[in-house]
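In structure tokens, one chain follows: the form predicted alone.
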Amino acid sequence: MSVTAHAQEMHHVEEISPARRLYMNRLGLWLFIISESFLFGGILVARFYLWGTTRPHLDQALGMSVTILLLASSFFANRAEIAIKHDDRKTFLQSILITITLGLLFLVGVVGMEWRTAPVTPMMDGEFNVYGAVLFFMTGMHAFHVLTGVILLAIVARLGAKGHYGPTNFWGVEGAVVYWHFVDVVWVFFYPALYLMGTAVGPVH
């Protein structure tokens, strides 16, 4: 590419208006979320195909507790987004740090506690166990997305502490919060599928 062509291309990029760039960013994020929805939808279908109308005995109190933590985190994530749009940096930082903390507590509850106390594992007595495989895969995939959300929010919090965002420059916060809400919505479907729906049996070999 010649210097002139490169300069023309850069000039074209600079001509994109802030509103247009925001529209493109939002469109890209929603396309990504739609693609992720197919992934989680397929996992949910696999749960009903493999477990049918049954489920393993799981700790109901733990399941409810981590669900409450995640739903509460969405409230604070939304609070952080609204705060930065109104240039309330103190509330923004407080809210986003609370969101991160609740997300980490959710991970401790699911990965640190549920995985250790669950009555089933993917392999039991040297044989593949469908109940354990589905449980660990569903919770593991969701936990991975929660972890990526926590990392994303931590980056946003660090940039926000440096004054990177404001009422006219909030896309980074908005994008991270929308992704976090998506992860929460996925758990709204996963929680009843894992803990509530079907007859509790097991441990099953």
Contents of the next structure:
Amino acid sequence: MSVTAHAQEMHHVEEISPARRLYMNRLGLWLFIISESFLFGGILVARFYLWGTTRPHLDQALGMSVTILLLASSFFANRAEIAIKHDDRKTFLQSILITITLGLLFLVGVVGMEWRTAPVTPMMDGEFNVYGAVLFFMTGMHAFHVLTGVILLAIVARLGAKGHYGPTNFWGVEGAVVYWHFVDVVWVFFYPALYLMGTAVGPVH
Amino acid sequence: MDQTPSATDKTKKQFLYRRGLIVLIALIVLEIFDYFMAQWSNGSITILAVLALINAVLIIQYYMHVATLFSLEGDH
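So the form predicted alone is up there; where is the form predicted in complex with its partner chain?
First the chain shown before, then all remaining chains and molecules of the complex.
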């Protein structure tokens, strides 16, 4: 690329309005979310192929509790986003910290409790245990995304505490929060697929 | 009604907070309904998939603000 062409391109970049830039940021994030949806969609297909119309006996109370925790975390994430867009920094910080706490509690519930107590073992009757494989893959992949979201939100909280965001500079908050909601949407499908759909078989919890 | 910009902003913020809370309540009620429907329908995949889809649409529409993708406005 010649120097003149490069200079013309740079000039063009500078001409992009903030609204247009925000639109492109949003479009990029949604394209990422769509690509992630294919990943989680593939995992769901694997669940139905391997489990069919059966499921293991999982702890129903724990499943419902972690689901409500994650839904509540989405509410506080949404509250944080609204707050920063309206220059309410105190509510923003409070809400983002509550979201992080609820996300961590979700991880404790799934990884710390469900993984420990789920009635599945790596081998069952000398054969590869599809119940364990699917359960750990689905919850593990999702938990990894929750952990990523918690880290993102912690970065946003730290930057927010330093006054980095405001009513005209909120993309960092919005991006992290939309990602967090996506993790919630994935669980809305994973929860019934793991805990509710089909007939419970195998050892009782 | 004549309102100052800050008063309008505060009203809008309160409206958005309230809407977020209503969506949360709807989501929790739907999840509990999910559980009882699973017991009633013996884990019907079709019924539970439809309920999961309704939950997802609520989150995508009201929390993820998918509509902002179709406008050049800065806010939702």
